[in-house]
Amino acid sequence: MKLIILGGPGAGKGTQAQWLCGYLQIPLISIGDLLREAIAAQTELGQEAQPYVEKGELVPDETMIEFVRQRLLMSDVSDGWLMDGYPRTAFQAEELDFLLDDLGQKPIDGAIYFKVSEKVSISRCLERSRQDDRREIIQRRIELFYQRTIPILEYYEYRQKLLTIDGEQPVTQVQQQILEKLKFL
């Protein structure tokens, strides 16, 4: 199974994708994860990408696609993935149908969605304290979600490919709703 999560700054994508990895026995692709990787190595796309991520930006498709790309291209992710923080835009989203035909994989099966308010979602951020979680950087990321990121919602919708789920429920609650989302896909 194929899945991209999506959700603001503080969603709970994180928690949820790790438990969920582990529930369908999926690898996990964490693009934070890669971005932060590469950074600290300070390899070609790491420094690509670095004044962005250290502004709350976006860092340019062209450089997400080519991360995107490299990390589709390891083994581990054959047989299929769980993907957190990309697409981040429409564009990505086609752009990771077109990648995903380019290297002869099939297409994503769904796009789960977490929705919470805005208040919720820098609470949640200030309370994790990560260095990059900054209020005016939070804020920004916010800021860019709704401008940016709320298309690609429409995309998988028009696909039928979205599942919408309420992130502000406890956990537990949250995993339940994922798995019964998950039952029509």
Ligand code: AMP
The other form holds:
Amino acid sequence: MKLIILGGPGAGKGTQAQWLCGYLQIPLISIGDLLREAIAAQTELGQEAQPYVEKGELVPDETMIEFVRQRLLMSDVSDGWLMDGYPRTAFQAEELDFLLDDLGQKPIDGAIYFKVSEKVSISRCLERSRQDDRREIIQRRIELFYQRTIPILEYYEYRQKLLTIDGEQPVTQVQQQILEKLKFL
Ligand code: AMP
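Moving on from the form predicted on its own, please list the structure of the form predicted in complex with this ligand.
Whole complex next, starting from this chain.
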């Protein structure tokens, strides 16, 4: 199974992604974590991504697309995966479909969208202690989420792949709702 997780900052993507991977026994590809690791290790990708991540801006599509291509070529993810943090733009969404086709792999099965209000997004981010969780940077990430990522919901809706989850419910209810909706894929 191939799933992607969509949601604004603080929507609970990371928490639910980890749980769902355990439940479905599929590997997790957390693009944000991979970028933070690359930055810590100061790899070529890390150096390129760092100024964007620190400011809450999106790393350019071309860089991300090539990075995801390299990741999906690795053998641990040949049978399925759950991807958190990618795609984040319409261009990335289209390119992901092209990439899977190009690699001779099946298309994604579903896109799980955690819907939360802006207020909840901000307060959850402020409770964490990530470097890009400063108030003005959170605000910028939320703005970009609405501008760049919300439009791709339609892309998956049109393909009947979108599962919208109320991300403001308690964690266990969110999990229940995910399992319910996965049955329809
Ligand atoms: P996340 O952990 O998913 O919130 O990602 C943290 C930061 O990494 C984002 O604020 C962006 O700067 C960068 N990033 C993660 N995924 C992407 C992506 N698909 N496209 C561009 N930038 C990304």
